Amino acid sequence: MSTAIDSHSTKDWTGFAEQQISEAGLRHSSPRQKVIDLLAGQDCAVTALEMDARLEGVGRATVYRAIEQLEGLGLLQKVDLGASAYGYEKVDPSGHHHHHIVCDSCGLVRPFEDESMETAIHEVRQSGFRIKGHEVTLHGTCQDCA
């Protein structure tokens, strides 16, 4: 399981989100690059609410305009968290990405990665069938809970 943040793709990631809204007509907004500066640090999902607590002057709809133009660009995910929470996070351009096991009882979310399934999704592909995307999200009990 990794959950280490990687300063370079923070970086890159940034560029790009930026690089995407100038392409996309918008206008530089200080609470939006707020949302985008706290996006850029996770290393995994946040929820919307999580975002508003964080962000000191931004207000809740900003954050939700913020998300919204963030994953009309293609730069954000939405992730399923169970319990009609829908936690987002940083689509890499490069295509690297994770997924998630979540604690139903107490809401922990944890990122992995599994070479073997990435390459099971890759065989899938090379069938012919065209896939745009996937998510994995594993609940269960965190040990603390159980």
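Remember, predicted model here, so these are calculated numbers, not experimental data. Residue numbers count along the first chain shown, from 1. If you superpose the two forms and keep the largest set of C-alpha atoms that fall within 1.5 Å, you have the rigid core. What changes on going to the form predicted in complex with another copy of the chain:
- With a cut-off of 2 Å and the rigid core superposed, G25 has a Cα displacement that falls short of the cut-off between the two forms.
- In this overlay on the rigid core, E123 has a C-alpha that sits 2 Å or more away from its partner position between the two forms.
Show the form predicted in complex with another copy of the chain, please, the one above being the form predicted alone.
The next block holds one chain only.
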């Protein structure tokens, strides 16, 4: 098993994303590619406005459109950062993923993984619902704020 929160899949994801985009009948474009590249190099959630700020020559509308499309293709996941803004992070095609702990006083977000919690969540059944995914957020106080 790889060490926690690995990024070995950066290139895999980029290629996979490009392929999915093209299979969906979407075209190739440089602005959207920049969004993809930025997300590929990120291990945890990034805000839409952060992306917009970091990407020269990419309009804000385009950033939001790209997010929408990637999310629709299941390539991106929206995560609640608690501060009335969402973060987005790539979805590994292998299914490998992490969750988040956020410090309630400074807002620090740290990714974490836990095998047995994961198992327990997969065993949850809810009548009438086909469960496709899950999101866990732990809240607390980080070392610096304690």
